[in-house]
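In C-alpha cells, the next block holds one chain alone, the form predicted alone.
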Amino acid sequence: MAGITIIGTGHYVPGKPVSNSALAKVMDTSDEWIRQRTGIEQRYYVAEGEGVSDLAAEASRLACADANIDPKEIDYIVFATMTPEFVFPGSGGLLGAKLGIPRVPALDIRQQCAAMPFALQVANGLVLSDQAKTVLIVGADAHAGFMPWEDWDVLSGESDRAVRPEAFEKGTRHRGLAVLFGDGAAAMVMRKGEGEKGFIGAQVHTDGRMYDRIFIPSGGFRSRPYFTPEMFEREEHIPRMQGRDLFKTAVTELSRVVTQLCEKHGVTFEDVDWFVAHQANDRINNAVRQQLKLPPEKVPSNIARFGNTSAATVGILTDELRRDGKMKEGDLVCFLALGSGLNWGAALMQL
C-alpha cells in the first residue's frame, strides 16, 4: 500500500542573518573558530515577541502554495518544536488558528532535533488509517530565548557600545553551544502517494538513559515553583551539552539506523538519491557519510547559512532541494536525524 508523499514544502527564517563575526562582539569567538568546529557561517534569530507558530505560519503558507491547496484542505497538523511559546498549551493549535483552520486537530511532538523521522511515521499512520487525508508536518524552533548574552543591540549592530566584561564572560562560557543554533521553520504538506510512490518505512529509537547529553536542567516540575531565581543564577536555563559524547553517539547510531532501515526494505545506498540529514554540525554529518561510504553529492548541507534550527533543519533543506530543482519526483530519499532525549531515527520515502 502506498504511503504518504510530499506534495508541497516551504520554509521561513526571521530577520537578517547574524554572522560569526557579529557573535564575536558578545563572546570570545571568531569566524574561523566557529567554521572549523561546525561549518556554520551565519544564522537567524526571532525578534522579541515572535514565536514558533509565527515562523511556522509563514512556512506553512508557502508549503500550501507550493502544493496548490488552500490551508482549509489540511485536516491534521503534526507540529514539532522544543521551544514553544508557552509551557502549555503546545504551538500546534496556535498555528492552526493563524492558518484559519482553528478546529483542525494539532498534535505536538517533542523529539527535538530528531523530529522528522518520527513525524513522517506518525503522519503516514494517520493517512493509512483514514484519520486524515492531508497532513501538515511542521518543524519550527526559536532558540534566541536561551542564548547566553543580553546585548542584542550590539549583536545586531544597532549599538557600538562596549559589552560589560561579566556579560562577555557569560557568553564565552556557553559559546560551544550558543554558536550552533539559529531560528527558523519548515513545513511539508503530505498526502497518500500513487502506485509505488510514498513512505516506505521508518526506524526510530529513544533512549532516556542519555537524556543529559543535551538538555536544559531548569524549568521542570520537580521543583516548586518550576522556575526559581537560583536556577537563573546558576545559568540552568541555558542548555547543557556533552559535546564529545553526543558526537560519538550521533555518528554511531545514525550510521547504524540508516544501514538497518535500508537492509530491512531491500534498499542499497546506491538506490538512494538523497540522504537528508539533520543539520546539527557538519563534522557529524561528514563522519556519518564517511562511515557509510556515501558520495558527498548525496549528502547535501545548508548548515553554513542557517545553523542548527533543530526540528526545522530537515524540512528547510528538503524545501531548498525541491525549489532548486535538484530533488525531483521519483527520487528515493532517506531522512535521518538525532536529537535530545536521546531520540534518533531514519525514514525512507519515494517522492
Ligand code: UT7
The other form holds:
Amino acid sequence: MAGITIIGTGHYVPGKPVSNSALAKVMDTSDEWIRQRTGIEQRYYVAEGEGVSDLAAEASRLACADANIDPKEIDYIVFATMTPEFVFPGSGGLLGAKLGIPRVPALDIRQQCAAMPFALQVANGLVLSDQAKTVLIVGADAHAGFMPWEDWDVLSGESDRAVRPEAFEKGTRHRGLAVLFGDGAAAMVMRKGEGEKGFIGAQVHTDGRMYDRIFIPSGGFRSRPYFTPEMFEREEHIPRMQGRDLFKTAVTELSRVVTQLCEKHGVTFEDVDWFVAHQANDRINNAVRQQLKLPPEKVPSNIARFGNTSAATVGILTDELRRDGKMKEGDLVCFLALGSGLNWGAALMQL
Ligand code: UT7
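Next block, the form predicted in complex with this ligand, ref. the form predicted alone:
Following is the full complex, with the preceding chain placed first.
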C-alpha cells in the first residue's frame, strides 16, 4: 500500500547571518575551532518577540505554494519544536491560527532534533488510517532565548563596545553548546503517494535513561514554583550537554538504525539516493558515512550556513535539495536523526 509522500516543501530563517567571528566577541572561541570541530560557519537567530510559529508560518506558506495548494486544504498539523512560545500550549495551534486554519487539529511532538523520522511515521499513520488527507509537518526551533550572552548588539555588529568580563566568562562556560545552534523552520506538505511511491517504513527509538545527555535542568514541574530566580542564577535555563558522549552515541545508533531499517525493507545502501541526516555536527555525519561506506555525494550537508536548527535541519536540507533540482521524484530517501530524549531513528521514503 502506498504511504505518504512529499508534495511541497519550504524553509525560512530569520534575520541576518551571524558569523563564527562574531561569536568570538562574546565568548572565548574562534572561527577555526568552530569550523574544524563542527563544520559550522554561520547561523541565524530570531528577533526578540519572534517565536517558532512565526518562523513556521513563513516556511509553511512556501511549502503550500510549492505544493500548489491553499493552506485550507491542510487537515492535520504535526508540529515539532523544543523551543515553543509557551510552556503550554504547544505552538502547533498558534501556527494553525496564523495560517488561517483554526480548528484544524495540531499535534505537538517533542522529539527535539530527532523529530523528523517520528513526524513522518505519525503523518503516515494518520493518512493511511483515513484520519487525514493532507498533513503539514513542521520542524521549527528558536534557540536564541537560551543563549548565554546578553550582548546581542555586539553580536550583530550594531555596537563595537567591549563586553563585560563576567558576561564573556559566562558565554565561555557554555561555548561548547552555544556555537552549535541556529534558528529556523522547515515545512513539508504530505499526501498519499501513487502506486508504489511513498513512505516505506520507519524505525524509531527513545531511551530516557540518557535524558541528561542534553537537557534543560530547570523550569520544570518538579519544583514549586516551576521557575525560580535561583535557577536562573545557577544558569539552569541553559541546556547542559555531554558533547563527547552524545557524539559517540549518535554515530553508533544512527549507523545501526539505518542498517536495520534498510535490511528490514530489503533496501541496499546503493538503492538509496539520499541520506538526509540531522545537521548537528559534520563530523558526526562523516563518521556515520564512513562506518556505512556511503559515498559523500549521497550524504549532503548545509550545516555551514545554518548551524544546528534542531527540528528544522532535515526539512531545510530536503527543501534545498528539491529546489536545487537535485532531489527528484522517484528518488529513494533515508531520513535520519538523533536528539535529546534521547530519541533517534530513520525513515525510508520513495518520492
Ligand atoms: O543536536 C543533537 C545534540 N547535539 C549533538 O549531537 C552534539 C554532539 N557533540 C558535538 O558535536 C561535539 O562534542 C562538540 C562540538 C559539542 C564538541 O566537540 P569535541 O571535539 O567533542 O570537543 P570537546 O568538548 O572534547 O572539547 C575539546 C576542547 C576543550 O578544551 P581542552 O579541555 O581540550 O583544553 C574545550 O574546552 O575544545 C574546547 N572547546 C572550545 N574551544 C573553542 C569546547 N567548545 C569550544 C568552543 N570554542 N566553542
